[in-house]
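In structure tokens, the next block holds one chain alone, the form predicted on its own.
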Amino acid sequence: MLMGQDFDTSAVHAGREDFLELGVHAAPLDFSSTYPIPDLEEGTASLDALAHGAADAPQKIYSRLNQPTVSRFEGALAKLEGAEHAVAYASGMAALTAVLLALRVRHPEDARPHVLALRPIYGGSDHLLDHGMTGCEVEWVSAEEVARKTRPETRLVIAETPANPTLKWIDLEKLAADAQGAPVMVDSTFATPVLQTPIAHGATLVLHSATKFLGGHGDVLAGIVATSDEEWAAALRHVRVITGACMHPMAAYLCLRSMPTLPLRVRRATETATELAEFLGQQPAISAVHYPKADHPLLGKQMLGRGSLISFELAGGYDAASALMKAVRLCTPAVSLGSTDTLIQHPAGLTHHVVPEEERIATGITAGMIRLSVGLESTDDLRRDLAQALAVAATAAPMQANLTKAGTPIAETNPAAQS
């Protein structure tokens, strides 16, 4: 980002710095899978450099090693995150897998690298961390336990803020201090660099499911990790070369297309979400609304806005949630988030269904919880759609149910409240 340049300006111009020289007005899209090697000796040296994590080399060799359209997107996202590097992957899950595998590149002496992970986190991430597939020793902790649980051999601390799906915020400066020198990786998908830049608050790595806000239109699958640590960046590229978890150039092109409108989309959706959260808090069919408060101590310090995700709990539990999912007409009942249209989904039955039930309950993911990713529609239209769907849900399930289908108790006297 140029000195004094506003974020909105950078969002428009990042990745376009050489357009005048190239004589183009849209990002070049290179579909090549392989590249000519006019000089064998230089080609061999380039292959060696790229295969071991170099960002560039005199010859591209092969698109798994170096892809110009993907590199352009990486440079643009790094600028918005205030990072020196970014490494893109085929999906957000591929990006997280690469981070965990990079621990083996950086610490080959460790039989099982020790990782602290904070719940709640995206269900797919939880599943990967809990599975053991990557060979890491993963210890689940709360933010308050990080300082006590960090060991000299702890290689990584993983957190998601805002958390999926409870929307709780984590103080990143405190987390980095409590990590006592261990690198901190933050999944900042919900915030985007419009609302939060974790590296400025002590994080080493910032992960995005670029499928969400960065792509922004529900038509791309992608992931990316930003960092200012050169050794981490090299290790992440090394893993990508070996595993082949590459972002497709078309995906990179679509993300570049979406970057100029990112600030506009995020801020507009946040404005609508703020109004909808207040509306939802007044509905008798809802027992709790989870949306950051206007006086949250991290607002204005770490987060520059409250975001466009809302979670709320239905007093009728699972049956009410199921009925509401069927009753919406404008909101799209689908997983994912950050699209131009409003998406509504049931975490316990969908995105977080792979998380052990006892862990879901412990972190506040009830069977009556609904997650709403607010889009760019009219606030009034969204309010009307939710109102009619909530009326259906209230009729379909008793509001004073003692148990949900999943066996999760429903609080009978829990007033709608923001958290």
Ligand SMILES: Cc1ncc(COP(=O)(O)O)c(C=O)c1O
Given for the second form:
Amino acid sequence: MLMGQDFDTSAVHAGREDFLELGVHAAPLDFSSTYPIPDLEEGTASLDALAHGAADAPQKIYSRLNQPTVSRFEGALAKLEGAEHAVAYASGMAALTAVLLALRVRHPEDARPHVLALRPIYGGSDHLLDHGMTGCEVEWVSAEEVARKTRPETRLVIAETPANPTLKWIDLEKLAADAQGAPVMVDSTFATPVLQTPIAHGATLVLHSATKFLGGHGDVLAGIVATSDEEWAAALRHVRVITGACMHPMAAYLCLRSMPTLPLRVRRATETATELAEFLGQQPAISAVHYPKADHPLLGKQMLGRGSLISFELAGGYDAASALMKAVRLCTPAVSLGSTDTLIQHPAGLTHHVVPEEERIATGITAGMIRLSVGLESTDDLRRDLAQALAVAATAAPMQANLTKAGTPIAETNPAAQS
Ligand SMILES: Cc1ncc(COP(=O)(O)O)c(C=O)c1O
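Now show the form predicted together with this ligand, given that the preceding structure was the form predicted on its own.
Whole complex next, starting from this chain.
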């Protein structure tokens, strides 16, 4: 950010610094996959630098090595995160894969770099970490266990806050202290830099699925990692060059186009979510609402707002949840989040289905849980849609049901309370 510039001003102007000089008013969109190299010696030297993680070089070579529209988005997002660098990828999952592979670039001496990871986390991330295909030794821990489980050779601590889908917040300053010098990577997709800038709270790496709020309109698949650590940034680019998991320039253009409205979208959706969380807490068909409390100790310190995601649990369990998904008329029954429209989905059956069932249950992802990503519609219309869908769900589900379709016990229902 420029000295003294407010966040909202930076969101509008980041990535536009050279527009006057270029004589343009919208980001130039370069679709070239390859570039003319009239000077072979300069080309070879540039290729050498880019292939090993340089951000830029005198001669552009090939769009897998670096790409001007993508670089523009990286610079803009880095500014909003208060970071020196950002490296963009084809998706959020490609970004997480790159972070794990970068450990192998940074620590070639490690047979299996040791990583601590906190659950719950997005189901796809859980799947990647649990599978072991990146060659890391991943140990699952709770936030309370990090200090005890961190070893001298721990290379990374991975956390997601707010967590998907329980919306629990992790104290990042405590986490960084507990990691005892091991770098911390925070998936801040749910927060966006509007609500949280993890680097200011001790994180080394911040990851976003740009598919969500940064794209913001449900038409982009992308991921990005921000960091102020030069060596990490170089390793992340090095992995991208090798794996080819690049962000497409059109995706970068769309993210740049969405950036000026990011603060407006996040704040408006947060206001609506706050009202809806209260409404949901009063519904007899709902046994628990998970939405950060107004007096949460991290609110105003680490998180600048309560966010636009709500999870709630239906007293009627799986059957009620399935009926609700069918009954909504305005909310879109779909995975993903952070779009202009409200998205509703069932974590146990969709986003977190790949997580081992016992782990899902242990981390509070019950068969009756629904996740709502509140969009920009009017609060009244959303309230009406949810009310009619809840009425349908209540009649469709036997309230005494305590087994899922798959025969999984549903966790004890909690009293309707915000957590
Ligand atoms: C918090 C979070 N992180 C990462 C991802 C993965 O991102 P992508 O779908 O862009 O690969 C998702 C996807 O839902 C997510 O919700």
